Every structure is written in structure tokens, then in C-alpha cells.
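So this first bit is one chain, no partners, the form predicted on its own, shown in C-alpha cells.
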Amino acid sequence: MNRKVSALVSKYKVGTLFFLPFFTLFVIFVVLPIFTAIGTSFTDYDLLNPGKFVGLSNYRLLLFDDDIFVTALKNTLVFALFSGPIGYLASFFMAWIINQLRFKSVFALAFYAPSITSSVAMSVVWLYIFSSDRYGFANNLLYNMGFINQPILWNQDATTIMPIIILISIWMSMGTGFLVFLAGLQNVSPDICEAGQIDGIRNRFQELVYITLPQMKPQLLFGAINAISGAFGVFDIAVAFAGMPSPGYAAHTLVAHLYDYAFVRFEMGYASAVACVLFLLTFFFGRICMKVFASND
């Protein structure tokens, strides 16, 4: 047994040395915080006094007595349901279209540029577009076209806040996933496409379905995980556009609820319970994506 272990260590020594720094940082900054949050979620801890074990009290309060948490959960699921899939599909199809153009780099930069800028800065730009006064771009345009006779309170009306935040998020979704899709499309072998045409592929859409997508499962999986993490982790855009708390808690998400209890009220045990629920949701949908895009090889 020791000889087998020694042989494996000797065989993969160089690879292990390259992998070790990443693994060490991953354990310190990802694995340990997860287990720390799980342990803290069973305590009453305020950063000043030692944590007191309270069992499932935080989860019971969270699930049965906290109406704001229910609102935050509903808002997060609605946001993820729309912004996640739409942003994912938009990123892929824009990458697919750009991949067929002549000046790929120029168009790729144009679509990727919004994600380079911080979400807060982009929200300021969109605040000008959807300003609640007469001189906001959207209000002024609708007023001149005769659709409205008084300004729409875009970031103060609970019925308009979430749709606009979803719109901003989709517009900013042309980020890392977009570049990964574009790289994956460029790595599809032209020989396979030519062979497909010989076997009966008649148009670009059939080529996409039968050749391109099966060849891009790793990139599709990465983009899906990235979209899920972004959708369930929405916070900066919502706060910058609608404030915190937002009118009628229309843009109050799980991350905002976590931030409120962790850094405003300093109830770290309760905030950790919110973080655990958020982690379970993200993990659940991530596992579904891994099942869908898992390679059969």
C-alpha cells in the first residue's frame, strides 16, 4: 500500500505542487468559511460577546416568523428565474452571432465592456435613464411620444423596480460567460462541421444543435454556474437603483437580507442562517446544471 502511495506521489509530484497553492487558498477562503457559517448559524452571536448555542432557533425564526425573509426569497427567485436564463441565453446567442462576423474582437469588446465597469457605476447610468422626474430619458421619451402625462416613478414604484433591475442585470450579463462561450465556439473544429454537412446538416441552426452544442458542454456548464451565482447573489444593482430598504421591499433580496442582519444589526448567527439557505439554493440549482451539462465521455 505504501509503495502504491509513494508511486502516485512520485508520478504526480509536479502537478501536485502546481495545484497545492490553489487548493490551500480554496480551503482557507471557501471551505473553512462555509463550515464556519454553518456552525455560526446555530448560535446567537453579535461579534462582541461569545456565541451562545441556540440550536435551530435561527432557522425557525427565519422560516416561520420573518416575513421580510419570505419577501426576499420570493424576490430572489423571481430575479433568478428571469435574469439567469435570459442572460445566459442572450450571452450564448450573441457569442454565436459574433463568432460568425468578420471583426470578432471589436464586437466582443463592445459586448464585454459593460461587465468591466462596476455594477454601482452602471446603475448610476441607468438611474439617469429611468430617473423619476420629467427629465429622465425614459420619462422624457414617453412624454414626447404622448404615452404619459406625468413622470413614472421608476425607482420608487414597487411594480417597476424589479423589472428594471432584471433589465440592468441582463444588459450587464455579457461578461465572463460571454467570453467563455465565444472561446468555446472558436474551438469547435471546422472539420466536424464539414463532416456534418456531408452527413446532411443543411443550415446553421442544425449545425448549432447537432454539432456545436454537444462540443461545448464544459463551456455551457461554466456559463450556467456563473449565471446561477450571479442571479442568486444580486445585491449591488438593487441597492444602487432602489436603495436599502427599497420601497415596499420590492428589491430586497437574500443577500440584502444577509447584509442587513450581518453589517447593520450585527446578528451574525441569524445572518449565517440566511447565508446557509442561500448556499443550499445555489448548490441545488448548480447540481441540476451539472446533471444537464455533464459530459457522457
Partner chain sequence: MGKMTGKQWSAGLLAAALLILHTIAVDGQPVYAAEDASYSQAVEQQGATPAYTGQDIVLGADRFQGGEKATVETVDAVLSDENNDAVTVTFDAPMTGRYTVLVRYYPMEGTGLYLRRRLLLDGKLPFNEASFMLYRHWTDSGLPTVNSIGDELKPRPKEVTGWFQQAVSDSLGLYSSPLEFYIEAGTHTLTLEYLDQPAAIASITLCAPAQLPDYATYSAAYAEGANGEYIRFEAENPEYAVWRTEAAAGITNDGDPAVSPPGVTNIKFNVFGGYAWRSSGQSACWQFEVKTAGYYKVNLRIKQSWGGNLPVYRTILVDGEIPFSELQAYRFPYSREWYSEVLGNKAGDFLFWFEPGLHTITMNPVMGELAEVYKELETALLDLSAIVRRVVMITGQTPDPNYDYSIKTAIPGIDKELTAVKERVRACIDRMTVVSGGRTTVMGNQLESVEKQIGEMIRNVERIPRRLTDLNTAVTSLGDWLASLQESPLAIDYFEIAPPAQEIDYSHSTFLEKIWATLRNFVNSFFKDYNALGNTGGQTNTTIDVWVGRGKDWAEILKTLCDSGFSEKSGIAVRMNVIPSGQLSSTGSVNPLLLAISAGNAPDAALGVASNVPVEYALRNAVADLSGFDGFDEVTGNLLPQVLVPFGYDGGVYGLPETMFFRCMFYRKDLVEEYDLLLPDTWDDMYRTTLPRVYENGMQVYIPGWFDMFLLSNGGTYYTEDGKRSALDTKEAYIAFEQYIETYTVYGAPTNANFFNRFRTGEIPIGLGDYGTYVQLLAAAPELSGRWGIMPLPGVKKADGTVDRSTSGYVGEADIILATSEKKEEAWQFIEWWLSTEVQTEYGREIEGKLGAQARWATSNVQAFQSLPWNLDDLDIISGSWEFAKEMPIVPGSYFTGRHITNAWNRCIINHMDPRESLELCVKDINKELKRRQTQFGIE
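The form predicted in complex with the partner chain is what I need now, so please give it after the form predicted on its own.
Only one chain is given; partner chains and other molecules are left out.
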């Protein structure tokens, strides 16, 4: 028995040591807080005094009595449904095109750069473009072209806030997913492509659908999970652009909702309940992706 264990250990020792640092940090800063949040969601904790156990009352309030939660949920789903798939497809498409050009790294850097820039810095630029006064870039342009007579209040009008934030988050979504796609595309073995061409594949599109995509299932899964968790977690850019809380709760996502409860209203317990709901939602969509992109190797 001992020999089996020690054999196991020595086989995986080096590998374990490699991922141990990351794993430790992951457990401490990601896994443990999830359990803490679940625990806190059953209490009434206001950050300044110790929490009191209240059972399911937070969840009851959340699911049956909170109309802003419904708005937040709707906003988040709209976000996720637009910026998730669109961002995902855009990342893939861009990766596919760049893969066929020369100077791949230069283009890759150009597209990857927005995602590593701080949201706050990006919001400054976008706020300048979509400034609500007469001299904002977009307003000025539309004005000069004769489309409008009064400046559009971009970051105050509930109907314009959402589309702009979707636009910005798509722009910022060329992140690690994009790089992973690029890497995956470069790993598609040329032998299979040749075999495909012999077998009758006529154009690039067919090659894409029948050969490239199936080969890239693991990368696609990774990109999908990234896109989903990114789409559900939109917060920084929404706050920087529309303020907290946004006018008419137009950009109020689930994260904004839980932030509001945690730090403005001092109800950490309730916020943890919202966080758990968010977690379940993300997990659910993630599982669906895993089913779709399951690869058998």
C-alpha cells in the first residue's frame, strides 16, 4: 500500500509542486471566500457589528420582495446575452483572421491591449467620447452632421446607457480568451487540413466548421467560460460610465446590486445572498457550455 502511495507521489511530485503555489492562493482567495459568502448569506451582517443568524430570510426577501433585483437580473442577462456571445464570436473571428496574417504578434497585442488596461482608465476615454455636454465627441459629430439639435445625455439617459456599456465591454472583451483561440488555431495540425482538402473540403468556411472548430474544443470551452464570467461580472465599467447607482437603474447589474447593498446600505448578509444567486447562475451557464464543448480526449 505504501509503495503504491509513494509511487503515486513520486510520479506526480514535480507537477504538484508546480501548481501548489497557484492552488494555495486559489483556495485562500477564491474558494474560501465562496464558502464564507454562502455562510454570510444566512446572517445579517452590517460590517461594523458581528452577524446574527437569520436563516433563509435574506433569500426570501431577495426572490420575492426585491424589485430592483429583478431589474438587475434583467440587465445582467441582457448584458450577458449580448456581450457574451457577440464578444465570444468577435474574439474568435479576430483570432481566425489574425492567424492568417503575417505579424501575428503585433496584431494580437493591439487587440489584447484594451483588456489589460484598467477599466477606470478606459472609462475616461469613453466618457470623453460620449460626454453629455455639447462638446463631447459623439455629440459634436452628430451635431455637425445635422442629426441632432440638442446634446444627447449619453450617460444619463436610461435608453442609451445599456447599448454603450455593451459596446465598451465587447471592445474590452478581447482578453485571455482571444489569446487562447489564437494559440488553439495555431495548434490545429496541418496534416488533418491536408487530409480534409483531399477529402473534398472546398472553402475556408467548410474547413473552419468541420476541422478547425472540433479540434479546438478545449480552447472554445475556456473562452466560453471566460466570456460568461466576464459578462456576468460587468461592474467597473458600468459604474465608471453611468455612476453608482445608474440613473433609473439602467446599468444596474447583479454585481452593482450586491455592491450597493454591501457598501451603501451596510447589508453584507443580503449582498452575500445576491452573490450566491449570481454564483449559481454563472455556474449553471458554465455547465451548459461544458456539455456543448465536451471533448472526448
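Whichever C-alpha set is largest while still superposing within 1.5 Å between the two forms counts as the rigid core. Predicted, not measured: the structure shown is a model, and the values here were computed from it. Numbering follows the first chain given and starts at 1.
- request: Inspect the rigid-core superposition and answer whether the C-alpha of Leu280 shifts by 2 angstroms or more between these two forms.
  value: Leu280 C-alpha, core-superposed: shift of less than 2 Å.
task: Answer yes if the CA of Leu61 moves 2 Å or more between these two forms after aligning the rigid core, and no otherwise.
output: No; Leu61 is a residue whose C-alpha shifts by less than 2 Å between these two forms when the cores are overlaid.
C-alpha of Val27 off by 2 Å or more between these two forms on rigid core: Comparing forms between these two forms, the Val27 CA shifts at least 2 Å.
- request: Mind pulling the C-alpha shift for Pro50 between these two forms, with the rigid core superposed, in Å?
  value: After core superposition, the C-alpha of Pro50 moves 3.5 Å between these two forms.
query: With both forms put on the same core, how far apart in Å are the CA positions of Leu17 between these two forms?
result: The alpha-carbon displacement, core-superposed, is 4.2 Å.
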